[in-house]
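For reference, the chain that follows is the form predicted alone, supplied as structure tokens.
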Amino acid sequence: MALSSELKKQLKNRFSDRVRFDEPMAHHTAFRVGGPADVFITVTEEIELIYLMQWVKENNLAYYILGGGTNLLVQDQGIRGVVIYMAKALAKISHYGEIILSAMAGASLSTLCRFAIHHGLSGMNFALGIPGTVGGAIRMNAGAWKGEISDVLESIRVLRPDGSIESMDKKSLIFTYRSVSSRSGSSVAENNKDLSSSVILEGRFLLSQQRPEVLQAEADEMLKARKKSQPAGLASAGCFFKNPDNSESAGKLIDLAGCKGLRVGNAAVSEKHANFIINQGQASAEDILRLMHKVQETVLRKFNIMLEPEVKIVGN
């Protein structure tokens, strides 16, 4: 995409060193690859977002929400169009009552669960050592040690595509296995509530109180057991691929398959953990895409079953 001369001084104008031109999201992911972004935005404030959502709708570009990249592959040529970055600045957590957390969507999960532990409150130890931001978790109702943000998402704040602010409790979403969306009508004004075409921008959690000291020995357990189980200090996105319905786990059926240590390139198959594949260094996308059709092919044709990436893939 070719942004003229007049739109970049627009957006400099208004976001002055927090805008960027042909930025390498290989700095914004976990994976640690993915071509250039167009246009990179780091958003502070709402305004900021609501300002952006209507400048890129006036100028029909196209646009992606950021977090923190943690689900992300981002392939080697790049995104088209203005990534907005709302990790990290967006991320005010705040107490309500008693049991009530809220956290805006570019708070850190991780941050989260350790806020909600300092305060005496149950319910989201679950989610910790889940990477990226609390509006992503909310977006794939992120999950692990049988929990979900499901089960203690109350509701949620979303910016609409006609610059409007809602809220919107649980009755009005449907969660499924790694995605939530909304109970929409066949009206244009019903499906402008579609939650794919919105932005989350805070989510509210209905937790239960319970002493500091045992939910941390509860996480301190947890972390201990992930830790184990799971390659850290590695790059990768976490579990690749969705556990197939009435199965084994994508990560048992891939071990079984005889995948650990598959590579190509310099991206492999974890050896601790057959469900992640890791950047050993200098992986590309393209690496990491075809490994990721080699162990769905193997898959597919020992068991017949073909695995789906949990992983959201974007960009050219």
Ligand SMILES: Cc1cc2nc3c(=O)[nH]c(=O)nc-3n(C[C@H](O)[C@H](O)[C@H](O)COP(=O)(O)OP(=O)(O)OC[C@H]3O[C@@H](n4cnc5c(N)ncnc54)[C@H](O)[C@@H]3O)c2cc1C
Second form
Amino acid sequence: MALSSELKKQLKNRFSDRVRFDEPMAHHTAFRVGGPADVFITVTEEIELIYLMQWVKENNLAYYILGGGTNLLVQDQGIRGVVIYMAKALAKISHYGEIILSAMAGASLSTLCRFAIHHGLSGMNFALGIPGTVGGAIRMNAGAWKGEISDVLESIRVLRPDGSIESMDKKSLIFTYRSVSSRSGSSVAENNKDLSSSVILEGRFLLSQQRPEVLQAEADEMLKARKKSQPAGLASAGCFFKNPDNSESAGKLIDLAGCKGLRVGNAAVSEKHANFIINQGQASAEDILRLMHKVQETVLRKFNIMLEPEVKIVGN
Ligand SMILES: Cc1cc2nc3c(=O)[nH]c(=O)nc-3n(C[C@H](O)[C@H](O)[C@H](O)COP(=O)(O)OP(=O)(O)OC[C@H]3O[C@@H](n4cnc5c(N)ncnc54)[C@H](O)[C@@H]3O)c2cc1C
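Show the same protein again, this time as the form predicted together with this ligand rather than the form predicted alone.
Zooming out: every chain and molecule, the one shown earlier first.
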């Protein structure tokens, strides 16, 4: 999409050097792949987000909310429209009453976990070591070690595409495996409430009290186990496929199907954890997608199970 010079000027005036054009998404994803986003804006205040949502609507442009980019496979042609980058800013974490923490969407999930330990609050340790932001973790209902965000989330505050802000408590949300949606219907008014087009601004978490040293000991164990089972320091998006219902884990199926070490170009199935696809250097999104299809076909042939990607495939 060629953005007119007038529209570019409007964005420059408002966001100065926080707006970039044709920004390589490979710089903003844990997979380190992805072509250019037409427009890439780092937002630092809620008021800017409200302006931006109205601006994209008025100009009939598409938008995409980016957290830490740790669960994304952005395709090689990149993203048409405006990428709204939430990480790093909008990151305040606060303690309410005795057992409630509130975190802005741009806060790092690991920072929230460490904050909880420091304040003697139990419940967040499952999420230690999951990279990315609080907003991304809520959107993905991120989880590990049999815990997930829905276990501790009490409410969220969201910005709707029409610029309105709304609080939603847990009862109005439907959590499923690596996803959350709102209990809304199909009318136009209700579509505006569709969570997939809204920006999560903040989450409130209901925890319980525990001594920080007990929490820290548990955290150390969990991080050790994660380090042992997952390839560290390599470009990936974590587990690539969802675990299928009523079956072995996706990693086990991929391993049993003999796919460990399988490669396409510079993308490879990890030898350490079969559900991790690794970018070994200059892999393209196309390499990763072709490898994904190879793994899916092999597992389907062997076990008659079609693995679904957990990673979000974005752009074109
Ligand atoms: C090494 C590694 C290990 C991982 N381990 C785990 C694990 O154990 N468990 C697990 O569940 N995941 C894991 N992941 C995947 C990933 O870290 C999580 O899904 C994480 O919660 C994504 O957060 P993010 O901020 O990076 O979101 P992104 O990847 O940026 O985005 C993910 C989705 O959330 C949406 N989104 C992001 N922010 C917002 C917002 N503020 N409002 C609305 N929508 C938003 C995006 O549009 C996108 O649809 C791992 C990834 C890596 C690289």
